[in-house]
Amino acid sequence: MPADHGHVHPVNFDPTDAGHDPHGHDQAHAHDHGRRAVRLGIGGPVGSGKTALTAALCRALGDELDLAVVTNDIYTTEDADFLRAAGVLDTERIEAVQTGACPHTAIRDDITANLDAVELLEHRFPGLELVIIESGGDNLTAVFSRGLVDRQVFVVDVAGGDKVPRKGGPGVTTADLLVINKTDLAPLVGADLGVMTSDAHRVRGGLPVVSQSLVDTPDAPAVAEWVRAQLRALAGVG
């Protein structure tokens, strides 16, 4: 992959425009894989490890896929700055959306700013295959619009307590993949991983669950393999 040089370019989101898409983007366009990159959303509560997982996927997949990242923060470009400093991708492959409101607003209610950031990346890199869109930290109800992403991952961590999966919420119950993160901390916080995992499977009705520690497996191999499988499925490859 050729080197690119530049800076993170924040894309500002006007929360007063929530609820419509003045640029005319629609869900049919969002699922036209013949013309654009697959979009993977990563959401979850504050501190659950979304940015660390995004970085891990960039490390795991960056040599085999043409990929880029869009981050979301309310007022800053903190997550984009972290990824750039970590060197997981060339800086021009990272765009930052400043939502100016609760993060779910820009990933579900008015997705314009995120679509603009994705389309900017697609214009900059015509062969782009995958764009990871990381939401800002939100609650268990935060899910991506299906007009923005093709697949979504929801991340919770053991430090939030082993009761989190059974509390449900659309993020936990409907995301295409649920990740129980930071499993290495379970003994330190008194979380029962067996309870978390069984509750997660019970409330998700057969949808997949991955438990991981990025301390033990820094490249998130189980999640990376799931992403590869989704790309194959969306491409119609068995």
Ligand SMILES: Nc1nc2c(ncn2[C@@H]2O[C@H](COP(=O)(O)OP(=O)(O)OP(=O)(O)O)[C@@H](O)[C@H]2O)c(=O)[nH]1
Given for the second form:
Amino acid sequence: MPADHGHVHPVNFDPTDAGHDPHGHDQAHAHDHGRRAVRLGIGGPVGSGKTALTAALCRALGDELDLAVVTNDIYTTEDADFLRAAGVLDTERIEAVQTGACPHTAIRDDITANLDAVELLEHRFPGLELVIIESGGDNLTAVFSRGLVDRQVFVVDVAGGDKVPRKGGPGVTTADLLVINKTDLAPLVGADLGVMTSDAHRVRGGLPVVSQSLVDTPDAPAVAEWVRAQLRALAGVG
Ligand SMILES: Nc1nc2c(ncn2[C@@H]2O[C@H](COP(=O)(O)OP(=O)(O)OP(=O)(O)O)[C@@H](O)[C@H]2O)c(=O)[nH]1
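Since we've got the form predicted alone here, give me the form predicted together with the named molecule too.
What follows is the whole complex; the chain from before opens it.
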């Protein structure tokens, strides 16, 4: 990963402030070279299925899109290693960021390492169309900076209990897509999927919700279709 990408990072900048862009990664800059890849964040609590969903999207979209992945883990490259071992993408299309602290620090507070990883992938694959940035597992308050991603998915899982959507938090309420994962486990943990779904719709004010099981549908077809629609929308098509 390049240590220096040609400019100085001011101290104490606020990456969530869209008007303040110390990285020069705003839309205008990003399109200086004509186009850049769409950046899709996948966040959510520990173990909810973020890596499994990332793998599923690679399988579903890898043949139709020029695709790469950035993973975030605190002290390891575990998620990147898993994706490489699963063979869902060529290994050079997967980059790992080690956050060294709670994952939200690297996806929301100081996004430099993630931007560097995305830039590296864009440089390596000039035709890149989509970069999936998977956060490490965090809590319900962890969301991506809008300076890092164009769209974000928040993954919660049924095993966390059917009260999770009702508890809200910015991931559940504001993510562009909420995924309620592991629906196959509902009978085993006594979770009421109807309650989860209706609570989710209630707190999200019309934003979309997908319920899925990656055991039953390993290629996450509903999420893949949503991603295709986002790419069309961001490209101004359809
Ligand atoms: N039964 C069931 N298990 C699932 C499903 N999706 C993922 N899992 C399993 O749940 C476990 C955790 O999945 P991961 O994809 O590693 O979760 P994660 O959110 O990336 O985890 P962290 O990165 O540690 O936060 C793994 O054993 C997956 O195989 C699902 O839909 N149903």
